[in-house]
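Only one chain comes next, encoded as structure tokens, the form predicted alone.
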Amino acid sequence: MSKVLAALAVSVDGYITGRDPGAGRGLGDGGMLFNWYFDGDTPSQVFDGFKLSAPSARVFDALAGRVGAIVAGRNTYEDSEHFGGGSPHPRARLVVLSHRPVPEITDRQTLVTTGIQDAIAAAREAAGGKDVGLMGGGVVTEALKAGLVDEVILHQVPILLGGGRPFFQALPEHVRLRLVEAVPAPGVTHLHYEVER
């Protein structure tokens, strides 16, 4: 069965945005979180344009290669205007999880206003065998709630943005990961944990 997994850029003081994020402002003054995907000289396998250092390339295109639907929260979908009608990911689909019509969703996009549980089910059988990855803080947080995520990582990026919107959200209790990577790279360390159930 397919895996569900998180990856995003963070803070080390754990946010996954700067201040005053959304359309056309994007990561509001959070930007450099992402500077790490065009650092580099090695391109990506997966994404035209991106030019990572050796070892993010590695870690980047190993994950990406996985990846065949993405689930993103509402505030994602809107921060980053729509994706441009299609997908965070060029290879795959992506399921926009929203309590309200999202009147701008295109034919290459799927709504679902029912949950957590619902998006996934949709995603998993979007992509194809391959896996979900989650975008998002809200989304990530209500997989976690749900029992739904195998995977988390982090590409943690060495600044204290001290403001903007958190990765997690509150949980009911505890979530227990394992360390299974951590790989040091230029503006970034990666670390890939699963998570202990």
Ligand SMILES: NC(=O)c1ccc[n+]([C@@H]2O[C@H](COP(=O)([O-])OP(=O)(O)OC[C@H]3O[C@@H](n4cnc5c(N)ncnc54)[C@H](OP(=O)(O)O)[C@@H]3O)[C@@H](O)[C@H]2O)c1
The other form holds:
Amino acid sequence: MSKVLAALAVSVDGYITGRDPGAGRGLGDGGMLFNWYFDGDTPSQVFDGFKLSAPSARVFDALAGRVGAIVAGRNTYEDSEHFGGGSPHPRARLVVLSHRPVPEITDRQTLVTTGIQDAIAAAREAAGGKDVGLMGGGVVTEALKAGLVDEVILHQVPILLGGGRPFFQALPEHVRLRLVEAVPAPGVTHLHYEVER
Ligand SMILES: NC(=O)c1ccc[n+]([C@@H]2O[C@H](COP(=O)([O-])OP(=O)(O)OC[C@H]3O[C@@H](n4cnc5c(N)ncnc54)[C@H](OP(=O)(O)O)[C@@H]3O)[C@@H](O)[C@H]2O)c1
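In place of the form predicted alone, output the structure of the form predicted together with the ligand.
Now the complete complex, all chains and molecules, led by this one.
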């Protein structure tokens, strides 16, 4: 069975955006969460234009290479200007999870309105045996609640943003994690956890 992983750039105080994210405003005042994608000299083998430090490139490309489909929450989809009608990942189809119709959806994207289980099932189908990536704190939390997350990766950037959208929202019970790898790199520390079952 393919794995489900949530790998997001996050501040030390747990935010995946700064204040006031949105279409045309990116991550709001938290844009520096993505600086490590571009502040090195090792080109990504998966994402054109990304130049990372050598340790970040190893971690990033290993994860990106596993992903065959992405489930993104409606907020991520809207704030990212619908990913231009395509996907945030050059090799992975986008599944958008929402409770409501999405008039802008294209035939290169899939809309699911019936919940996280169905969204992850649709992504698994599209991924052709590869893994499924999650995007958006709401979606990650829904998937954790449903017991569907296998791995959580924090690309932790050394800043306290003080506000924004959280990586994790309230959960009804504890979720135990096991540290697989911790990789310090320039401008970011990669913390890779497995969800214990
Ligand atoms: N730092 C990073 O690496 C990173 C990565 C990804 C995204 N982001 C940013 O994170 C922000 C979005 O995160 P977020 O936590 O606010 O939102 P999100 O997870 O992207 O989207 C949440 C929305 O998804 C829909 N949804 C969630 N669970 C659902 C369910 N079970 N059934 C149906 N619909 C469901 C709902 O939309 P409706 O009810 O409105 O339909 C909900 O309001 C964006 O600004 C994005 O750019 C950052």
